[in-house]
Amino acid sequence: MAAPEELFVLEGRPTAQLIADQLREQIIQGTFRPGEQINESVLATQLRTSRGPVREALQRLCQEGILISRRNRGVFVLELATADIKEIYAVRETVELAAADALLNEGRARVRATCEALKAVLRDMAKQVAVSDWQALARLDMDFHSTLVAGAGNTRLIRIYNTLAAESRMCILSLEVSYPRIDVLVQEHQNILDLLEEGDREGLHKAIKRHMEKGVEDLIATRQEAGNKP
């Protein structure tokens, strides 16, 4: 388990939600590695809190699928296999297509507001491409897609997508992927933005599907090169 100095610092009395949010981010960033056990008692001691909120936080992350509870063994960080990657991206595609349709149906004002938010994410993404900051790129990549989904205003789609976004970042960062197609990373997202701004529903659907397909291909290829099990 991670050393105390590597853990997040919580100010004031930590709540289960705060612990879950911070722990999720630490898992995504790789402080806790796939397959690593997270000890409730040790974590509570390191966070200087009781085991109750820690237990509740771990339960929440188990419900999200980021942690796995194994009977009589404990709680472990999810290990993502190739099949998991395919499932995550297939569901992401379904949610994003539904969100894109809902957003376009909301009218031009909602679309314009969402496009402005997406442009801000793209500007930040371009800056991180220039300095090859993979952690920041993975976060901004998912920020772009989460912003697109949020634009639809459907709270249930947003809630579903938050878990998918966390799992997607785990896919990327646990494999230490350095975006094999970094030269087209911003371009692909810009294309999705342009099609949304134009109101091209069919073109937007195709672009989202292509983007997800390429994401799966890149991740699986990287797993194979690194010798990861299927």
The other form holds:
Protein chains: 2
Amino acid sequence: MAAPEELFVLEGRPTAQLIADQLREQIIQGTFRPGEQINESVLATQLRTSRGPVREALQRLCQEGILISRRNRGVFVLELATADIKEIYAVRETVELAAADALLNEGRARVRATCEALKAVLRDMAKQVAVSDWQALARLDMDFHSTLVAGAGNTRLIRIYNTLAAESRMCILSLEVSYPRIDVLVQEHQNILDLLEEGDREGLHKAIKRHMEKGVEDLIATRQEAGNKP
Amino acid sequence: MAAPEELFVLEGRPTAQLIADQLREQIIQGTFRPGEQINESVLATQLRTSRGPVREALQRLCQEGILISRRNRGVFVLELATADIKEIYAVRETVELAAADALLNEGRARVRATCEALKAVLRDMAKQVAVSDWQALARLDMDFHSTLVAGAGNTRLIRIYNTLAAESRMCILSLEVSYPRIDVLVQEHQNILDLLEEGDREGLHKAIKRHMEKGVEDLIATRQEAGNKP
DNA sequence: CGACTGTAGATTGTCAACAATAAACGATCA
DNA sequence: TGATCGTTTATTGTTGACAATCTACAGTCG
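Counterpart to the form predicted alone, namely the form predicted in complex with the DNA:
Following is the full complex, with the preceding chain placed first.
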């Protein structure tokens, strides 16, 4: 009997992780607002499950840092202050620079494979720019960077970055008005891709740093316009 | 009535975290060996609690990466391969370099405060060298580096590093024979401290890189002698 | 003798009921 | 009128029982 590509995997993954993934996406997309409380019981009822798995999922997200737990009070969606934005982007810059370096040291084959993946992301991004789907753009923006980091092949670096990516999407979301400079969004990422493909280490470093600086500036500027927390 | 420094905080922290902390320390110290299975029920019985909190604690350590969970099989203590060691030290180097940079940018006051904390750690380290307490030395080694990273004041960086520190202690432990080059252990850290105090950014970078390189070399060399996993 | 199948044991995964805790409200007293 | 102290209520923290799942072993059939 010929083996089928993938036999219908009957809920192969742990339930708690399914819940966590779903919840994370909802938080990042703004279904739950920053500061909002998440009730275990009602969530369990909605998901047709018991509090056990829900509790596990919530705890997981707490450890990721996008929820905060107050003992005997409940879990709440993280509220990001300006200091958090600076922190997140500072660490992102560090991780991405390290990943870029490591990737370039891995050799051309690895670089080329990563570039192909990045190009696919950029194609999707261009499509979404055309229809101005902010949610999708925020996701693809992070996909691009996550893919870049993944190229380095360091599993711990990847794990660290995924958390940062989730937090970044929360930052972007909290603006609501979303991306300024949408016109240069694809262009900036394309620039990073080109420099990577050329193997221009120095240029790549500068581009990533500049990209992050701009990101922080935009976020903080837009936030101050909105009169949000300092 | 004068307020006492700290009124006996009656189990103020969540139980699961207490269990997780205790368990983490035991794993790092080698009470549980790499690859060993940890049974929820028996652990719950030993701790005079139920499986719920234990389960939460285990999940937490899974997410930290020092335990791995296999669905319907159980959780096992992480077994570190040589590739893991390289990964861990590569990320540690990245994080520490970033932290050192950030710290130097924070200004002299912050640097001086951090140096004081580091000196205290070094004093303890010298004491333990005298009595050759390997466990304590491994802990103090990591304390030194964690303190350095903490000096930068980036909470996310600190959280990331703490996990790496735990994994590093597992690496060191797995050698069992423990630290080679004990004579230069204090000296190397003192060197890093001196360069930080002088504000010698370039020298500090080089020292940290060299420190990490040596660490990996020692670990891998000792491991190969022991004929362990490649 | 080898491969397959069915059963047994152990372990995690899930659940619903119970207990503990903290904030919010309202009553009581100076 | 103001503050303090019980009471209420909603929520999480904890527990023990039950169900689902995996591995290992033994029995059976070719």
